[in-house]
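Next up: just one chain, as C-alpha cells, the form predicted on its own.
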Amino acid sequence: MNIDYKSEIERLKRELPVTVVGHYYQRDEVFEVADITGDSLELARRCDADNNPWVVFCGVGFMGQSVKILAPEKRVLMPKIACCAMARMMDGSYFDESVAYMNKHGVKSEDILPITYINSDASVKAKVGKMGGLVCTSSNAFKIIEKGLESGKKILFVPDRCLGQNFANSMGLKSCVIGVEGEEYTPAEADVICFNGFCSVHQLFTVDDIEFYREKFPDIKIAVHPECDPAVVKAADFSGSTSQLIKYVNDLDPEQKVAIGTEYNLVNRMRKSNTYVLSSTKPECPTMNETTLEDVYLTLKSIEDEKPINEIFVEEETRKYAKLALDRMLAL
C-alpha cells in the first residue's frame, strides 16, 4: 500500500500532542513539515517553551540532547539519530587529553576556562560545565570569549578550531591549535587554544572559490559561516552564523549578487536569483540529509502506536553539568 507521507504526517500532528522541529540544513520536504524551524540552540529553547510533551527533532544527535538538557521532562524522538561529524571528533576523554596537553605546555588547570561550541556532545558540555566553563554558538562566540577573557584565564575552545581561530582573529587575540606542528604561538603564549576539530562541509570552501567568483562577477558579495577556514573568512565580505547569514542576504538589494559558503539546503532556500553556492561541489551535510519524510512519518506513528522509537536520553549527572554550561551562556 502506498502511503502519502505528507498527508499522514499532517494528520498525526493534528491528533498527537507533538511538535515537529526542523533544522535549517534539513532537506526541503522535511523542513516544510516542521512546526518550528531554526538553528540548533534556538530550536532547543523554543522546544523548552512549547507546551507539547513530545518533540520529533529533525536534525543531528547533539541537537536532540540540547532539548533534553534544557527540558528534561520532554519526550524527544529523532527520525534519525544522525551524528554531526564535528561533534563526534571530541568526547569526554579527548577533552581530558586537551586539558592535559595544556598542563604539559605550562598552563595549569585552574588557569583554563573551557568554552564549547553548541555543536558538541552532552558529555563534553558536562565536562566544560564542571570546570566552570560555558557553551557558545556561532552567533555569540565573540561575546562569550570576550567575557571569558575577563577571568584572566586561557580559553580552551572545543571542538571547532576554525570557529575558535576566526573569533580570536577578529578580536586581535593570539591562538594555536592543539597538536599542530609549527604553530606561531605555544599554549602558554596564546589567548585561545583550540581543539583540532572542524566541520567537513565548511572545509569545502576555499579562497580559490572566492577568487573565481570575484573574477566572474567583480561586484559580488561573499558571505561565509565562521566554521570555514580562517583564510576563507578573511577573504570574505561577511562572516556570520546561520541566522546572521540569512539576515545579511535578505538585507541585500535583490539585484546584488552574492556567493554563500554554508550548507546547500539553506543556501538553496535563501533567494532564487543572484545567489550562488561558494563551491564547485555540492556542500551538502550527509548526516543532516539522512532524515526523510518516511522517517518523520514512522517516528510520529510510533507515538500513536505507543511504541516510541529513537528516543533521546541524557544521564542526569551529565545533564546537570551540561545545563550549567548552557545557563552560564544564557545569563550573558
Ligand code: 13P
Contents of the next structure:
Amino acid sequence: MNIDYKSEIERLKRELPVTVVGHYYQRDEVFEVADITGDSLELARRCDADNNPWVVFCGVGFMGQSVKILAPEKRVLMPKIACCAMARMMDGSYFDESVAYMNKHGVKSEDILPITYINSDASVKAKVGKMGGLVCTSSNAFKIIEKGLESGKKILFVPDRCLGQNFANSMGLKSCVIGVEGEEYTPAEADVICFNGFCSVHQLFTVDDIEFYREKFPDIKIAVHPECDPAVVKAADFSGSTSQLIKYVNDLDPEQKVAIGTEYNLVNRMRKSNTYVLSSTKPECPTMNETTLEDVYLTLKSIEDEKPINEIFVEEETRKYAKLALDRMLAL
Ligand code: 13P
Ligand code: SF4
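For comparison with the form predicted on its own, provide the form predicted together with the named molecule.
First the chain shown before, then all remaining chains and molecules of the complex.
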C-alpha cells in the first residue's frame, strides 16, 4: 500500500494534540511539515511556551532533551534519535576532567564559571547547572559570556572550542583550549578556557574557500556560523547563528553576491540567486539529515496507535540541574 506521507501527516496533526518541530537544518520536505521552525534558542523557547502535550521533534538529540528538561510533563518523541557529533564529544566525566585540568593549572574550582553550548548532553548541562553555570546558544553567547564574566570568575566553555574562541576574540578576551600545546595563554592567564570539541560539518569551511570566492567575485560577502574555525570567522564579513545568518542574507541587496558557511539544507533554502555554498564539498549534517518524512509519519502514527516510539526521557536528578542551567540562560 502506498502511503501519501504528507497528507497523512497533515491529518494526524489535525486530529492529535501534537506540535511538530523542525530545526533549520532538516531536509526541506520535513521542514515544510513542521509547525514550529527556528534556531536552537527559538525552538527551546517556543516548545516551552507551546500548549500541546505531545511534541514530535525533528532535529538532533540534545534539542529533544532540552524540551523535556524544560517541560517534563510533555511527551517528546523524535522521529530519529540522531546525535549531534559535537554533543557526543563530551560527557559528564570529560567535564570533571576539564575542571581537574584547570585545577592542575592553578585555577581553583570556586573560581570557575562553566558555560555549556546548548549542543551538549543533559549530563553535561547538569554538571554545569550544579556548579552555578549556564547554557548558551550561538545567538546569545556574547551576552551570556559577558554576564558570566561579571562573576569575576574564569569561564570554562564546553564543548565547542570554536564558539568559545570566536566569542572570546570578538570580546577582546584571552582564551586557550584544554590539552593543546603551545597556546598563547595558559589556563591561569586566559579568561575563557575551552574544551577541545568541534562540529565536523563547520570544520569543512576554510580560509582557502573564502579566498577562492573573494578572487572570483571581489565584492562578495562571506557569512559564516560561529562553529567555524576562528581563522574562518576572522576572514568573514559576518558571523551569526542560523537565524542571524538568514536575517543577514535577507537584508542584503538581491544583487549582492554572498557565500555562506553553514549546513547545506539551510543555505539551499535561502534566496537562490547570487547565493553560494562556501565549500567545494556538500556540507550536510549527517545526523540532521537522518530524519525522513516517513519517520515523521511513523512517529505521529505511533501516538494515534497509543504505542509511542522514540520517546525522550531524562533522569530526574539530571533534569533538575540541567534545567537550572537552561533557566539561567532563558532568564537573561
Ligand atoms: P543554531 O543555534 O544556530 O540553530 O545552531 C545549531 C547547530 O547545531 C549549528 O550547527
Ligand atoms: Fe551538531 Fe554540527 Fe550537526 Fe550542528 S551541524 S547538529 S553542531 S554536527
